[in-house]
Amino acid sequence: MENNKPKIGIFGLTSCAGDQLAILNCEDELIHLANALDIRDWEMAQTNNDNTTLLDIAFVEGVVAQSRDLEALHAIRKRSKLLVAIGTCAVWGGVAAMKNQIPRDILKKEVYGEEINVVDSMPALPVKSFVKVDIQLPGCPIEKDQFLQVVTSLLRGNLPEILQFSVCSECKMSENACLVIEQGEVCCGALTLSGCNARCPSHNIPCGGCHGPIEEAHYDANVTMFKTHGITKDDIEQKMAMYAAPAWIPDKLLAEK
């Protein structure tokens, strides 16, 4: 009997595998996912993977930081109708991209020492820097509910809508005291894409920007607001660059390396 389930693959480039783990942690929903999807290729979760079949959807986490990442990504894109970048590394570069402005030779010597020269390393960049990405779902790691919403939309034949509002908005809906206004903290909530229900500020921890920037951040107004509370433009850009450096570091710095 013909199998009409969407054929999918879930892949990891250079990463911590936290986004794949978040999918595995869907717990009760995982059985429903397995029944609704034809999972052909997922090395983290199954053996006997099919790495040649054309896929309806490929979910890719991680950053391109080695030549093998780039080769794998091109192969995944070639065999997939839709490519979904999952996690902040795949969408924005993540923590791996923090030091792209430093020459790779210097970084390799700092990490591995003078004698080791076998590490294949290139400036860490997100998936969209190399191939077409159809859907982007950031998070460090991704939020379980958002992932399930994306899959549900795709099963219904729709492209999911990732709402573009800030963590700051979620903070207000949770009636949290503003950490910028009340405590002068460097909180990135005003510039960061929502989806976490303001988890960190709700525990009195400033937002670190782990979902990456929203599309329209009203940047100038926010710089003025931060300045009023003793926070400089460099303070906030440095913190946002922890997870989304390619969005904050000029392209010319990357091109020089």
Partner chain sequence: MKILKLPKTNFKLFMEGLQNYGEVHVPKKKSSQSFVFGPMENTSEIAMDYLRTINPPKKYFFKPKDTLFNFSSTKGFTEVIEDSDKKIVLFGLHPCDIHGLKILDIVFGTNYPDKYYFARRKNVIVIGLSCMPDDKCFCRSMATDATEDGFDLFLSELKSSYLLTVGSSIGDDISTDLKHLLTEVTKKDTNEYLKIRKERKNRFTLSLDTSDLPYILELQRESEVWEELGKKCLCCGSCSMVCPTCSCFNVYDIKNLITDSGQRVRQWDSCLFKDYAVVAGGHNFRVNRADRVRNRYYDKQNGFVSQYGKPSCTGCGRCIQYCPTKIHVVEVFNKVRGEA
Second form
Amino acid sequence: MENNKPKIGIFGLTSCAGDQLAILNCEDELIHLANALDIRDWEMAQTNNDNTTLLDIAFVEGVVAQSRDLEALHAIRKRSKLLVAIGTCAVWGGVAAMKNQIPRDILKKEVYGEEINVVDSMPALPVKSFVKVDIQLPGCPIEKDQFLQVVTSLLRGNLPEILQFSVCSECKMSENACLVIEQGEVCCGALTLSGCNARCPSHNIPCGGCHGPIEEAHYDANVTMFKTHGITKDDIEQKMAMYAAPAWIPDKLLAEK
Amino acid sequence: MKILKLPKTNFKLFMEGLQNYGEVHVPKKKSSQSFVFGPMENTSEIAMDYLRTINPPKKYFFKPKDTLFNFSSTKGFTEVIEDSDKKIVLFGLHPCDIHGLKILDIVFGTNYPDKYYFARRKNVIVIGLSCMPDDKCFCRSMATDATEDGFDLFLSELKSSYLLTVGSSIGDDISTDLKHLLTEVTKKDTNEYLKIRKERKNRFTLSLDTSDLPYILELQRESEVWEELGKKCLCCGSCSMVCPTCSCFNVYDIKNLITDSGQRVRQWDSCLFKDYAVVAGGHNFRVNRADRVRNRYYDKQNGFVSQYGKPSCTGCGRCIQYCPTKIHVVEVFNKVRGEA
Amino acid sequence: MDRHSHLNYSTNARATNVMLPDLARLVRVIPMVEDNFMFLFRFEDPALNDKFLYKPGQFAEITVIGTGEAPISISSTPTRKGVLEMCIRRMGRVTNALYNLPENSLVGIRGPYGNGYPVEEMKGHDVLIIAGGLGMAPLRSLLNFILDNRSQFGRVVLMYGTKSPDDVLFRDEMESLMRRTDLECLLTVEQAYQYPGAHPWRGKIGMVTELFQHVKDLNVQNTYAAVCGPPIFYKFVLDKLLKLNFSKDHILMSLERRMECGVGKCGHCAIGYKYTCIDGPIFSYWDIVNMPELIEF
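Having displayed the form predicted on its own, please output the structure of the form predicted together with the partner chain.
Let's see the whole complex now, leading with the same chain.
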């Protein structure tokens, strides 16, 4: 049946499927989403998927960590007008990219032992390392409201606006005491893109940087700052590398070693 | 000026009496070192010895996130002003914060008055409270360490009582209503006040030399101080959020999924954020961190002075306390002066 | 007496909400050159069409419902009421959405904002209008205002330069302006392409600054120069004007910043103590000398 609704697909590469789950968690809006979009391909949520039609928008979750991810990604890109990377894995590499600096062979042996050598594994890299990405919406998982705003903008033919504010700003708006200043914690708030309303610091948990870095994150100043609180560089690097290692490691962490 | 005395033994009853005038908000402890203004659940939680809250009183009038109106492609624009009828008694503002509000009154009142700010401002009764400075207070240098107006009532602490200054007609109504809790000020009280005042004056350890500062800033526009600061500043925006006079905001629309309707919202913003001065098409008028940091300092001590004859800094010390990377505003200006 | 005597500003008479747009209708879209169309708006409330009193050089905030708001300079002149004309370049989210908006759609308009050209002070003077590219948009308002009050101004010269004949805004109007005897209308293009169907070019070829040689006997002491164009254009035109000994406060420029609220509150367009939306967007060259951040060449 022909209609004017944008044809979309939602795909998962190597990931926990948490971002797709966040979409399914849209509760009240889910029915509107289903009405507004012509969902052609969404393996996680429906059967009878159509994996050939050209798509207006492809939402891609997950990191490229296996050769089949890469094949899938190229195929998705080829059939999609717009590609939206959703979730921190797709945007920054996520948890899977944490140990990229260690050769795969060593990692494979560490995890699977000497005997098993059939595991398809490559250094985990975000989607933008391989194909053109039109819109990036990080989050671990993505924020439901932000996702809906992205969809709403796209439905109107607008590119979505994602504010480049730090988590610190939302943390102060929520009137939290600073965990760096008062408790000497390694909090990634100043480096990390907002959108979560400083969820973790509001519960007295330091920001782990799960949205990945803001544009122009001030890495050096953060390291200097943490050092004055007696926090070692290793601690800082470990924390920063958890969700967005490819953003830090190639240019920053390794360069200084 | 009408000045009365509130014995400390009557303080609890006084605070309870205020509840007839609105929801009473007081300074409360948030963490080991931090305080916030919030609704009073009982009088014992009032942090009478607090010095500064994380967010200044501006949050009551200029909310961190504020819906401006609803829009719809068929019905147009419908004004929304949350809490425009909510009566609040805001207790415990120190003189610096009262000055902060007076500065915001200018900002939001000049040229095109801001309806959202004043809709709430008119409903809030301001009750001031005296204080003893710590090592981050430099209000004395900013001439905001005392105030003769900007409050409805003001409490100056003595040993076993408070001097209660009446600053407005509604303040007078309250003091009349609660007159059974109040007594006359004696000669002894006056002497005690003068003694405490002197002690307070001597307690200040931090000062900012503001003489000639706007001119020095003009001369130091290209100073290496700004480059150094740009290297140190995280551009996290914390100082702007907690500043009693920072009032920049970002405006955006939240759209409903299926209909052409939604809300226009404004949200606290900071001139330190990378995209702050980006225009349509992508050009950024302040690309470098150093430029953005400089802009913030110039706005407070140069720009505002040019426009309104006084700086827009109140010396409250919040930006010192809440800078994760320990940038110290007084040290910055001392460096600019070549005196650090 | 106001119970809040400590407030320096009255709080009860604030009936108008400056953040709230008025409903208007996009009545017509006129393509001019690629990505520079003319948009015509009319308020839904007919009374507003008369009440919307603006000066040449002022701007308005246009809301595309469901997308957002953007500041747009007004190209029409207050001397011709009824319809607001805005020449809009497709630049960002909001202008892009405007281009996708069908005629007859509802939009929101707030304004007018900004200082506008000091037309009262300019009366009795000669006026030199120098435009580059889309800079003609706000200057068209000034030009037509002057032409509609022609007797109140001295000599009027228009110098307008674009990249090619295809980029000339308000082409038809330019044709008739060139025929006027009470206006010296000088047009130039950097290059006049010769291809089938290319717009024939009767103007000059070269940079805008080269047009000065065709303007004889400028009475610099008695002339205001209103300049608007891209940064590189400012650089050369200002050089020329200063060499000709123009008084710095008689050189008027229209600047662009991120004017988000339009009413001097949000801070985004502030440059030092100047708000582009309140103290500008029209600044004199003296302002620019005085405010280091004001212009980037």
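Just so we're on the same page, rigid core means the largest C-alpha set that superposes within 1.5 Å between forms. Numbering follows the first chain given and starts at 1. The shown structure was predicted, so the numbers you read here are calculated from the model rather than taken from an experiment.
When the rigid core is held fixed, the Cα atom of Q238 travels 2 angstroms or more between the two forms.
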